[in-house]
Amino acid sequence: MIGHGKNALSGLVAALAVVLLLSAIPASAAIVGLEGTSFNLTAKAGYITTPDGGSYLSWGYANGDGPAQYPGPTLIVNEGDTVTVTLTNELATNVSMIFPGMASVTAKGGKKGLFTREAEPAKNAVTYTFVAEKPGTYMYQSGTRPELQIEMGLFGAIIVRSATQGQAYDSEDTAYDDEFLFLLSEVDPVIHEQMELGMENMVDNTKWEPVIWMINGRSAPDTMAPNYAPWLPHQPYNCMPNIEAGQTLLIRLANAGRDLHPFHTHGNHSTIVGRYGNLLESVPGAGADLAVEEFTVQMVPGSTVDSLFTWTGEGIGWDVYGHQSDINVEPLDDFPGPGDVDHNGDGIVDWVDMMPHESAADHGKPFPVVLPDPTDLAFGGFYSGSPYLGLLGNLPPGEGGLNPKGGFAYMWHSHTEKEMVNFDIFPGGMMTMFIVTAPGSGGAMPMRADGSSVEGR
């Protein structure tokens, strides 16, 4: 069927649903794909979704004999790994797979293309076969038609994982604590409309325009919904990123589509330490010397980037977790003791510790405003009740919920503004929400496909 689905919810309705989805928030489980050395993919059709309800005919990169995937399944592989990918084609056109960045890459069967070796329908799939030699963030894609075998959906990411456990290259200031992937696409539904219609003669690139925006290949809200919800069965992962204050999540970056994307990342700055899967240093052994800070990321076409984000609360001018402020009169025990000490430098010892990766700054230091009497409030379904970090508190009857942790909530998106909204209809598009819990509560409560909560992290 044909995806018109401009005006099928109203802003209202996509709002809600924001704040629904959010209470599935996903398991902090690394990045969702398929690990080994040897992959067995299908080109296919299928059906991406959109969250205003629109329904376009895509093909995409099958893990064998399951669905479609938009985009195509995630390879995770070891650094210094020798890859075999064998494709098999289901399309009823050429198809192939190129792997920007990897080393050796070989091609065997098929038919001889442009840049590779095809599978043709039906026929002897394509083997091929590449080294991973070394760690970073990469993409896969058709090398047949790429300028309308892309946009239809054939490409992937690869993450090449490094030598050395928690780090995201052989350098010990890339360590990381989790990680999550933002793969970047957009769609322009003209073109796969026309393509299910059998219009392929019809599809003219200089007129080229999208109005659909996806990170992993969901627009928001459905990016927060959880990985291999059921009713997205060609869409499977999810984006919705989340740590504890205080540790380094490693995001990982790629630009599969035509457009520049300046992602940015609300709650602080990252750091930049690879580009196209190289660790930005001066010299080998230099470390990430010259990695860099950025507000926003710059996704040019066809760029992959590693980067740094922690969050700690601080200079925010409060103390995020609610402590008392410093107190002159004695408390009765020992104080002061060998704990306790001047944490914010005002001259007043403190008997309030202060939490692990707390801003010693704002130790202390009071909320800045009077918030209003709770009967004044409309309450949203994430509010916890309490300004404060990993507090819960008071709320009416059914009012909250949704954030048993107490954590805070940050938008990330693409700084394009027209890329926040699914046909002009907000909030939608290249967007998602990252969540910063309180140290040791485990991250955001994880949640089942259905729903159901699952204990621990």
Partner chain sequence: MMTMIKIKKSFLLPLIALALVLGGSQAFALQITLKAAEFIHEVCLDKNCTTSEPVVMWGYDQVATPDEAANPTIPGPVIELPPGDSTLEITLINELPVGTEPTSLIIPGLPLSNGAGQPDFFIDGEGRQRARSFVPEVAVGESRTYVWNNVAPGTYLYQSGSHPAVQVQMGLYGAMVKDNAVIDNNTSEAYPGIHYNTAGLLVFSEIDPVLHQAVANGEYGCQNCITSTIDYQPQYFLINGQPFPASRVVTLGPQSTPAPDRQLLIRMVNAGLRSIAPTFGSGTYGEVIAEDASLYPYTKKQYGGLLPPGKTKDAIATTPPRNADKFLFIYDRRLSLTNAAQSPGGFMVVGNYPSGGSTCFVQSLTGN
Given for the second form:
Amino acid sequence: MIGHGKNALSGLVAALAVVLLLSAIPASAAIVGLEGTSFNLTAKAGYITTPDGGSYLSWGYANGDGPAQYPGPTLIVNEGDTVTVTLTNELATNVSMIFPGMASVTAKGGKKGLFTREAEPAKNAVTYTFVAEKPGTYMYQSGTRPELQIEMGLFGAIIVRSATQGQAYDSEDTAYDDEFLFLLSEVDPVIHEQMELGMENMVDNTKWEPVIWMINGRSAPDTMAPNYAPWLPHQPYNCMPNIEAGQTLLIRLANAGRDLHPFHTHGNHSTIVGRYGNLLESVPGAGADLAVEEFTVQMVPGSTVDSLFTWTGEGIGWDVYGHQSDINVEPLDDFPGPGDVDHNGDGIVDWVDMMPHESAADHGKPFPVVLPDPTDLAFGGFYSGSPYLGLLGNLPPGEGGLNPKGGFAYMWHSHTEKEMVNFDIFPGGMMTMFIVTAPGSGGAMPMRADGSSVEGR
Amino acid sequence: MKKNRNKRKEQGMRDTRFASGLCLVAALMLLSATPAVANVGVQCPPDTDGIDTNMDGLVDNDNVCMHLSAGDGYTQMADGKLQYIFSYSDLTGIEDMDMALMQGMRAAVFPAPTIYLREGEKLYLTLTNVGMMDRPDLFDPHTVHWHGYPNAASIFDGVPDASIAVNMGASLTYFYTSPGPGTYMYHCHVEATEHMQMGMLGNLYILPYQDMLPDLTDLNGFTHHTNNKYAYNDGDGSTYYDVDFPIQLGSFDPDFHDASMGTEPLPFALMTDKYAMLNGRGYPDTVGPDRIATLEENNGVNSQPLNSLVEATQGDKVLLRLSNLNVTRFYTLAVTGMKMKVIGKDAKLLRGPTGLNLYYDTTSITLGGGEAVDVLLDTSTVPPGTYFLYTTNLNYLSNDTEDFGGMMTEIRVTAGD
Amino acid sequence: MMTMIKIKKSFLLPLIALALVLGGSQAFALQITLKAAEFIHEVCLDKNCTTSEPVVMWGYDQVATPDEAANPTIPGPVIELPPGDSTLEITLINELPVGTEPTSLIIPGLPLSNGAGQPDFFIDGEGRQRARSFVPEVAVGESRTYVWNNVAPGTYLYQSGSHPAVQVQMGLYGAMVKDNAVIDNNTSEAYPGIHYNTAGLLVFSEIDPVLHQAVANGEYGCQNCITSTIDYQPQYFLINGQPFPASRVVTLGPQSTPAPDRQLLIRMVNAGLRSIAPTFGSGTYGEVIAEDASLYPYTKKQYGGLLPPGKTKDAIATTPPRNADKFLFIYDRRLSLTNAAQSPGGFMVVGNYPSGGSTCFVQSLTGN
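Having displayed the form predicted alone, please output the structure of the form predicted together with the partner chain.
Next comes the full complex, this chain leading.
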């Protein structure tokens, strides 16, 4: 790395420190958006920004009179709802909305277009109605010159919630504790600059070459800033989920971009239970019996994937929860007493209880290696100083600091690594940090739509 | 891969104790949670647990030790172009750090040395950062990321932002159990876009317990014989194979490598790969056993030791362990004259949670970076001859500006008895 | 624009009957002759092709006799192998310009019955052996018969197996299809248990004019010329040889005048060099049943999907309800939806229920 990489890394740390100072709240795992059955969206322009200081004219769907959003508002509806979306156009060109995978879409008003009816500039709105027949993750997008208008930002996600709360689909195989959206997109700034300069006739779709990559409309490290961060008025959605060990996160992946993206979940495989808004079942009612576990999910443009992720540390071969009970430790006075058992089967009664979700086989097993002297190591901002979950260790001054609960941080990112940059600065782009905290740590706090946290859990 | 059984180094583990799990948050404020540290080199403890975890009948050989250096070196593309790389080289057996630095410097190989384990084995993987000899201005740390390791602990996950990375001149030992059979991969995660484009990428796979079953074990009607090999613990012999080949899809952007060697600004977002390769070579070098000369520039080390020539006797079941670790694009890889049966994805047998069989036949697979599939080729009805594994992104049948090359190798089927 | 090789049903059914009489042991062979030749393809830039971009291409044409002049197309003729036949014999006559290249034929996934595993090699300047083709070649001016036995039902791509980076781009590709059985006058069986009324064939391909220009001028591979196709950047995105709005679906199968809500088999073939994401424009779902002529163990219900280069996929859908006369049938979600810089265009195709008269869905798509 030639200097700028280091700067970028410290830039990430600095940016995150700001985030933490401002919010003092760990990101949680909940999807924010608009709930209801009737939505008024307005297509308008705004400027999106990137962490390297870039600012690009974009088009976005706004919630009524609100700012243009990149992506548009996440529409959260319930299975069976008849949903109405009224689109008002404040742009200077026709726009529209299509809802791939939605049944019985009807459009009223506006003018007939290739994909659907379109809202003309400064004319009456178009009303789209559809039935959210099946639970799952969907997208909406412009059906007018999509190669240009999706690039400009006219897309968003739709969450159709199952009639059974806490399930992705109408099957208990899809139960989850928390959910999060990962809406992927790319930006080719040349097109945005041409549009800003009124040079639409110069836009050549065949020369499209993105150099900015985003999750939920932000490039890392902005992905880790809070929802509705005031300095990102047109990019309201963050992407920094957080669960406790043993909890199940529903990952709602949607690729609004044009390129395939291999989405890699560090920390574990995830179990894909749905694609394109359909439960992966062999026959209706079978449950998710066609589910597959993958460590890198191939995200096809236009596709959505619903996948379940959990983390327990099982099989690591040492006590990742830090119970060094069998080594050099004096038991308490009442040891052995009721409940004191040999969890890991090594013939020694353990005096420390197991954590919920902890694997018995690894309970009490020592950390397997000696770590080098700190001067031999470089430390990450998300390193707690301890290899154990939920513990903080000694770190040299100025190191760490982004992980106050001693969680395990995992990079979740496009494994096309060139998409993990902001132009020539690494890390950035289509990347975020996902954090697992210890059971009972209160790590996963649901967030209100305004971005404030709901205490207690 | 060698097994090393060195004397166990002093561990000196520091205690950490807690009353119970739920008091943990309070407890962590009081106790140090950092294990002991020391100036350490290779750590390779003997297997003294008295348990035969790899099911080979021996109780004392389940620990596997490897020693890798991370540094720089050179490869030669199939059109003759020299490419400066970062990667790993195999120092297994070398404990003396001066010796390790001497042998590891400017000796990188691409792809990185293949790691394979038998299920039940424990890997102590020591990484020694020997520095980039031809880039003395760089002081980059390095890591190993075992890509796909389930339930990974962040300390051994190799993501520098989330844990630790090892500085120049020092060693860090990673510990992994073998988490389940299948095809994984490994790479450095420091400045991942750069270090991976530069070549810090390797094959990694795990052999299943099922290989070790007693002779004549019945697997749902399939009779296991000693020395039978399987891709997974399938329970029915359906992943049986005669020969297997790890093949990693990858590609280089020559402008990036040249800029790195020339200490020039690196093109990140505009990275464009021009050399599409299998196991670090473009066709026709993909089929040459020793075609890549030992480069003078590479400390006498054969920097591209792994070909991807698939050789089989008619009737063989051939297992291809396909992974993709390029950092710029997806590739589709096809086979001529026969079909592939896809039996695994991302180190998981293709079965649903209730056991439904999801294997499928195809002529090509499409992989992005960080994806892996296991495919079987059944050569029982394939006439002897030469077939091909090639990318149907046909413009990548090029070694940059040279034609008839790129991401392609041969499958040579010879007549049986 | 596109020719079809087809045995008339009245002729076919007795053949099947005969096969049954003979105990089914007798395999019938479809024997055809293809010529590979250079031609100028007009890439239509509007619906009626009043403006077009001429591109020098190499293509296939089916000829009745070797003397018949070639009139090649892209894609090449659709080869329909009747359900009763399991052998396909193609005699390939190489009429590419003198001084160009030997060529050959492959069907990915299908082993040749004559010459499998016998590629042609050359020795490069460093003494390394390199394959020039995947199967035995035909020199310019010569011919060779390629035979495939035991052809299973499905959708196939056929293409040049020689110097594919250049020859496939130049246009040497086409589709081959085979049904499992004819059920009745309205229904065919694509694969065992998969019935349909009408099939819509979509052969996707791309054109990067740079290569075509170089080849036409004899400037590929020489000094100071382009010497590889690594910098491929296609400008035109074709369905059955033409981009939107001139793109058409080719109809196959028993029903030429299907009503809405009938079983539609969509046979998709990617003869291009890049992945495509064909997606229904009308909100319907399809059941993706097979790829590369192999059935999936379980179908995949999707409104879009991935079609990598060189791959075929089959999906079953119902023809959309008649809400409107026209509807967007398929578009590429990778958004290759322009003709060079001109919008709209590219990988899109429209369906059409003509007002009044027959509810002819797909035939109208073919431009009739």
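For clarity, a rigid core is taken as the largest C-alpha set superposing within 1.5 Å between two forms. Numbering follows the first chain given and starts at 1. Note that the structure is a prediction, hence the values are computed from the model and not measured.
- With a cut-off of 2 Å and the rigid core superposed, Gly393 has a Cα displacement that reaches or exceeds the cut-off between these two forms.
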